[in-house]
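Starting off, we have a lone chain in the form predicted on its own, written out as structure tokens.
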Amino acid sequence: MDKKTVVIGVIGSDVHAVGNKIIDYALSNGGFNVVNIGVLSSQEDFINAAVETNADAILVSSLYGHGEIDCQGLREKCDEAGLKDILLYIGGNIVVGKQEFKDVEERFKKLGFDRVYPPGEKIEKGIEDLKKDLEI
């Protein structure tokens, strides 16, 4: 069976590389083909990598709190690029300040994300959800 391909990276003006490496390692060990575009990545970087590799999912990380701004319009751009069915996940410290996670999750779902993870969520949860969503 072919491995499912996931594009991972850290969006916006964010340079948090350690978490990105951990996610890469965990997904690779979980049986995924990982395309890691690294830190300081634009929406276009994620989309181009997904198109080039025929990816099944895009996993966005953000730790500096501006994920909501950085992700505005990402789903629409994916659709325009022919990635209508691609899974979009996001996790980390994706908003500024202490906010009720339920509200944060709702806002990101409205932005078109399939799964939204709070700060400190274990990558194993994301891998479990990914396998469920991709029917592996």
The other form holds:
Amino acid sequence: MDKKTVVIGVIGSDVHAVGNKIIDYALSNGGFNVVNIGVLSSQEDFINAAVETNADAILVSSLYGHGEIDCQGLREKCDEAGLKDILLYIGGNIVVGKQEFKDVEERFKKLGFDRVYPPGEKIEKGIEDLKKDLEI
Amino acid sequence: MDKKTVVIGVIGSDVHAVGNKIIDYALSNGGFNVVNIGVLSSQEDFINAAVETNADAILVSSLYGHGEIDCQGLREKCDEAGLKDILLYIGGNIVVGKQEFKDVEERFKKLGFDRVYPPGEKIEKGIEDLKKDLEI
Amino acid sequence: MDLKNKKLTMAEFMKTREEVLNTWHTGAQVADLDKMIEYAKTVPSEKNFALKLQKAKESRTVLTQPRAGVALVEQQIKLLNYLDEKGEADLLPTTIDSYTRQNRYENCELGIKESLRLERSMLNGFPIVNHGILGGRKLQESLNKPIQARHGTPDARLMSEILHASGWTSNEGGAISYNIPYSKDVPLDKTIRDWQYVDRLAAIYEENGVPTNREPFGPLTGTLVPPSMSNAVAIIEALLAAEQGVKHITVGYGQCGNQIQDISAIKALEKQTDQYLKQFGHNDCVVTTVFHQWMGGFPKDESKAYGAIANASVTAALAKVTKVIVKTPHEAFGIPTMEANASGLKCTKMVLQLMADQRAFMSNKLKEQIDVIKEETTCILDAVIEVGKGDLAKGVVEAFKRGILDIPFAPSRHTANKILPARDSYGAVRYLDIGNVPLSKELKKYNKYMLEKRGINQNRAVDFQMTVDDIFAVSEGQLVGKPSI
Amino acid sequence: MDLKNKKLTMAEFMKTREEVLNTWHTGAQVADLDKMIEYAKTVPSEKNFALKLQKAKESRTVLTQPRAGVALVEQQIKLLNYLDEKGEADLLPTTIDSYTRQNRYENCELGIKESLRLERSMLNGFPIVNHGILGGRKLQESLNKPIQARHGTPDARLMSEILHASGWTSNEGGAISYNIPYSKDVPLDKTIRDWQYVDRLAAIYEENGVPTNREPFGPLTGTLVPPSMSNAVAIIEALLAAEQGVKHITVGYGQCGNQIQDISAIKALEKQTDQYLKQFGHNDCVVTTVFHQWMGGFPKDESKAYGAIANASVTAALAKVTKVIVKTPHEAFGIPTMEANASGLKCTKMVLQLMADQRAFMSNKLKEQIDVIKEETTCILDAVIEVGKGDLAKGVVEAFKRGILDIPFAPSRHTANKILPARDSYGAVRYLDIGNVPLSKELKKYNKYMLEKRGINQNRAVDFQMTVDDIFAVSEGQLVGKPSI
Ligand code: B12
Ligand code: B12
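Can you give me the structure for the form predicted together with its partner chain, which would complement the form predicted on its own we have just seen?
Next comes the full complex, this chain leading.
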């Protein structure tokens, strides 16, 4: 079976690199074809990478608190770029401060994310979900 | 002016002696005639000491959490012993656990205490109140 | 009968036993000692307190243990299982209420009834005697960790019968440590006898195949007790217990606050307990140690309380004690909620794990302070043995009369109440007024010198006001009391 | 223009200044530098950051400082005064938001508007450039304690102009420490030049009567950075600052977690910074130190977070650093509420005060670890100077190219990304893969030996999985990562 391709990166003006390196390591070990665009990545960087590599999913990380601003319109831009129904996950510390996760999840689902993860969620959980959603 | 007489002690099966020693020291320095019946004192011990010394006030300490049980009926017994309207104060950790102090105060006022103090209240505050209540 | 540090004969023990079991109706439940031991043997070994401590000592792991006790059995089960699961406690306690400690079992009845009626605990602990072995065993069987009784009972004979018969494999206390800080007028010869009974009972279980731990209460009044005084008492109680046949002994120490002094005290305590046990011919005891997080007045602010808790935990980890008794962020207010109790445990556990693979390394200062404590302790113990004319039990009674042993801030009239402690410039607790404690000339000089140094630093007299300031210092967020201006 | 470690001439500085002030409209406000200095002089001396640190150093007091920044001026005033009054903070910060750090001032406009509209901060810090000197001064004037900017900005020139002109007397960052951990592709020669400007600016204030503090960011990526690497960077940035005329320098270090290693790192940093400054001819700098509580992933449980915070505070107190940067019980989740922030501060303060009169004493182990760090640092610094052919600025650029300086887990492509750290059996951070860091043979052997010891203890290979386990360890309540089974 062909390897599935996943774009990973850290969105916006965010430089938190450690989690990104760990995710890269874990996804690669987990049998995915990983396209890592690294930190400080714009929406366009994610979309271009996904288009170029014909990716199956985009895993956005946001740690620094600006996630909500940085992700506005991402789903729409994906649609415009022809990335119809591409899987969109987001994880990290995606909002400012310690907030009730249920509310946060709802807000990000409205933004078009398929799955939303609470602070410090293990990437193993993400891999499990990817396998489910991509029917691997 | 004559020194006012104050009975102090720790009520019930309570052995917390440190605060009692400090209160003794502070009241004596503060110009009171102190009758210290010490720890492990029953309601009767307090009343007998007050009757014998013609005391102006009884300062009950309770630290260990059984204060509420130990003090039931104290005011009535004072009345019976002829200690009409004697000042009754209580302080220390007078109930079990961390409780809303307003509620605690109310419960002890119902038991007949004139003044009720929260955990760790400085004895200086008690002296101030004594001076007010005894018009010194 | 003459008071003597000598193992009770089975006849003596059984004679007293009859009387003891008659003091409250639940005593009858434990009458058949063999059956009780049979039951205790069924407790799985991973729930044996003595064995878990021994294993921890071997692997140099520091275990956590909370304090916790409420009036009713079901509530106590819920509480302890919560502290196990959510608090990650390694060892479980059951704190006994204050009426039981004074053998006022009728008051307990009332407390139990009121607790049922008001649906909150009206007792500050678990009234084990009233609950009897039904309650005691049910509790023990409902837990997954070893359980110990913690109290402060001058006469704990009936309680001890019931707890061991319930399969509890550890019991705290001792003839001095559960008398002087916990009562007003109980004679020492009485508590020595009563605790000989308690120790002998524990030893009978041990001899019959149930490893059973005994733990002298180290911190005493918890209030500025100079380390050499509390160490001397702990060693004495260890010796008294060993004489009765106790094999698993945990000697304790309450944090004073100067890290070097605290580590020194633990090191000295460990060394000297072993040494004196051997000197008295007890060669097969397993000695473990317990460190009590700050036992004096606590700060009211919860974040500061966490600071005090964690700071103590660092010292415990560096000293590599066998277990730590944990305080909670509610300490200054009252008996903690189970959540607050679990918080104290988790905070402690975090620190212990961060420091698990680290320890204190020897410096000149550490060596110096270990030596000071050892020498002071030796002065005291030598004098106790001397005034007892070779008999430790007699020596204790006589030593308290003369003020050789003397515990500050105690409620008991059987301590001379002559010594006064205070902190030196670095926060170490020293003898300000030495009373009749027979330290050598040099040691007296050393104590005096260290306090005078503080007097100069703080530009104040070396007097009782220092002690008073030190009593309040920690609760006000300091270690060394500052003169109020 | 050739990159060189040489004080900018006034002409060079003023020429650049014009460009800098033109990058956003608030730049115009600070055009008249003399007036700005006049204003800064009106800040009372007890609110001067540099002087407060100097005093603390002299009295060996350890100060506390939080991190804190929100989008709006009024909210920031409220927040900082709360941390002063309720949190008992000794020094105040203002954390700058991440858009400002990338000089994206338009994004800040949006963030400010959104924050006003939604009535909560939509920025993770205070956008000082957008607020200009009106906001900056208003904030500074509304506080009772010294204030410092804390950020992570590769090009902080405009920001620095505005903050000093607002009477803020300290600025964090440096050419390496605010580049490699904080950006992806900013060349080092660019940040060295830009920070020469920032340093020169601070020095101009200093030379004109406003004591002004500069603080290289010690922890770098906060993730298992070997102490000798972060110390080398801190010393380099101190030297670069001193060359521009900075007189008040605070060198920093992020807790690694092994207490002995952490104390050693601080002692080595203090000593070697002084020594290298003198060696480079800077004889009149006041060097102070800052200790960052654990900078890696935090445990989610708040009680455990308190444990981590307090444990770090003990180390800070023993090492007698000048100040501690404080974490909060919300760390694992997000920007703390002001209450959580005050909690972290109070917990820290409690520990610092309990340990105020105590310090670390020299042991053989401590001496050994100080020596290891000093020697490693010397190896690195010597190589940097050598490859720069005597010029430090050139040396830095070249050293990063060659991997002599190399920062693990950094986002920047200008670090070789070859070294890999891991903890030894005691939790000390060592070089697992040494990359091109030019340690002596013995030091290489030592690092290897210490890690192999762990490999044997944990019965595992000495490989990247060790590093990964260590990255998660603290947040999972351990120090040394355990192999998952
Ligand atoms: C030291 C201590 C002990 C020592 C006491 C030694 C001794 N014999 O004195 C030891 C270790 C023996 C001990 C035992 C116990 N303790 Co205790 N102990 C403490 C502790 C830590 C400090 C008390 C102290 O000395 N404070 C310093 C003095 C100077 O302050 P103070 O006692 O509060 O008194 C001052 C003020 O309150 C005020 N004040 C007091 N009375 C009055 C009266 C008036 C009218 C006024 C105006 C003011 C006033 O002025 C005093 C002088 O400044 C407190 C918790 C705390 N506060 O941090 C727990 C505490 C009091 N103990 C407690 C308990 C439960 C016990 C035990 C039952 C269980 C146990 N832990 O083993 C036993 C009780 C035994 C018994 N039968 O009483 C609980 C009480 C719980 C509750 N109320 O809900 C506390 C609050 C701890 C806790 N949070 O669980 N304890
Ligand atoms: C280390 C660290 C730093 C380092 C980063 C070094 C580097 N370049 O990588 C430094 C010191 C430079 C730093 C800077 C800043 N930081 Co920072 N930092 C942290 C810290 C302590 C740990 C992050 C980390 O490395 N964790 C370890 C890795 C392995 O875990 P992770 O990043 O969480 O990623 C894992 C999971 O989240 C998950 N995951 C992540 N993304 C995704 C996506 C999907 C789809 C899935 C399934 C899973 C998943 O899998 C990852 C691997 O296991 C966190 C707090 C914490 N977590 O304890 C704060 C934190 C993230 N930082 C924070 C902030 C605010 C900042 C700064 C703005 C301010 C400052 N403190 O200076 C700057 C930001 C600069 C910028 N422009 O981005 C905040 C964010 C606040 C918020 N969201 O409300 C945090 C939460 C701290 C706090 N409580 O204030 N930081």
